[in-house]
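Below, in structure tokens: the form predicted on its own, a single chain.
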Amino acid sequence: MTPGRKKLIVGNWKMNLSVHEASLYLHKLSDKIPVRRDVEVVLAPTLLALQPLSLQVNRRQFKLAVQNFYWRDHGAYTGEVSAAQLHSIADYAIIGHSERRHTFHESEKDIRSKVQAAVRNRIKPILCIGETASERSYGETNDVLRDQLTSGLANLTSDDLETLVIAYEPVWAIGTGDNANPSDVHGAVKVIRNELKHLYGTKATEAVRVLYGGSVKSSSAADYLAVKGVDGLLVGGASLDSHAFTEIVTKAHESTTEAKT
């Protein structure tokens, strides 16, 4: 980890948990996770509990995210949220997640439309990227980091990657079971770093956290943690048990304590 960026981990909640459950967990995850300076933690409930859980969460102890918006700031678009909406209560969005690419569809425009939204709101995004099964057996991986990290950052100047992080969530480890080892990580992050290195020069992506996510767990978590490049990560089953989540951001803390020594 390069000294001034904090580990980051997200707990992507997904659609799960009521609103009434939801704030009872917050409340759970308040009692066993402390504030750690070396350490930030967020959480991305579903958007019906994001602003109940605003105006009950320390700011200090957790930051919250939003799961998904549309990317134009207001207008006649029934049933969707904008960004501009949400700035004042999340703090992250997660964009281009492969359930939203996948299931749902979004395009690279959409992608890139909502990254560009979630920067002019104040919103810092965290821009998913990640091959599919098929992808990876046709030897594809690299080319796919770098069209959907290229496409999905087109448009934003050096400044704005202040606040962007980049989640690597190769499609075929999430919800699966079969995770990808610590050595493809490794190497998807050295791509994606190259990429970024290439695009806006050294010293302009050097506070841009790159996270792991894929069927990550308590007892995987330490060794994501410790490959070179890696920054925190992006926790989807895992984040919804206290237990392993709080050990999750427990060894997140010690690979910090570690890398001082």
Contents of the next structure:
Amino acid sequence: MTPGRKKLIVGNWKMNLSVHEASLYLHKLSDKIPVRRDVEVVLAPTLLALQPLSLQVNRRQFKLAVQNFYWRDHGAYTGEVSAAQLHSIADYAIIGHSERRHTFHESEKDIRSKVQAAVRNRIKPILCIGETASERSYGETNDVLRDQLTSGLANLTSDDLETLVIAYEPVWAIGTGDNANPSDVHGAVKVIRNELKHLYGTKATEAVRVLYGGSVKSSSAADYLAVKGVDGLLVGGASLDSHAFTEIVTKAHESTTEAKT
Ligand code: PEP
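Starting from the form predicted on its own above, please write out the structure of the form predicted together with phosphoenolpyruvate.
Full complex below, order starting with the chain above.
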């Protein structure tokens, strides 16, 4: 593990679990996953469950992330929730997830504005970037990653980078069971770190954590956590299985203890 960068495991529950089920599931995870100094665990329930879970959660054990929000702070935006309203409820915000980019047609401008809104309201952004299957087949992965990074971070200063998390999530690997090869992840993470250095310099970039996400299972977690430059995982489907998710968190802990020996 790179000194100063704590491992990070994020569970994205997507549009699953009722408020009651989410509360029971949090209770179950609390019994299974111990507080560890070397691994930070973040849970991203649906918006509806976020506020009640914020009252239930032990923040030493789990942090909470919002899956989506609108980038303006207040105003006549019926049906929307802002980062200003989420301040002190959500610790992190998932931004630019491929399901938001592709199913809800979020633009690069929306994503950039959300990153800025999160930072403005002291919520840590988890910016998701990644290529589609067709971009991959045309050999465009590295260009896509650089473009999405440059665009998503356009409004940030190097001071803002301290709380930033980047999730490399190849679109073709999300929810498909078709996960990326660790050596490809290594290549992508290298491109991401080099681009961050190019944009902000080596020192500012050191604090940024880079995650892999895409059909991670308890059986594949260790392989990704062993990739140089990977600081953790963004987990969708497997985060809804308490046994699998607990195993993934354990693998993250083991990866830091192995790194120390
Ligand atoms: C995700 O939701 O970001 C994700 C990676 O999902 P899954 O693990 O199900 O592919």
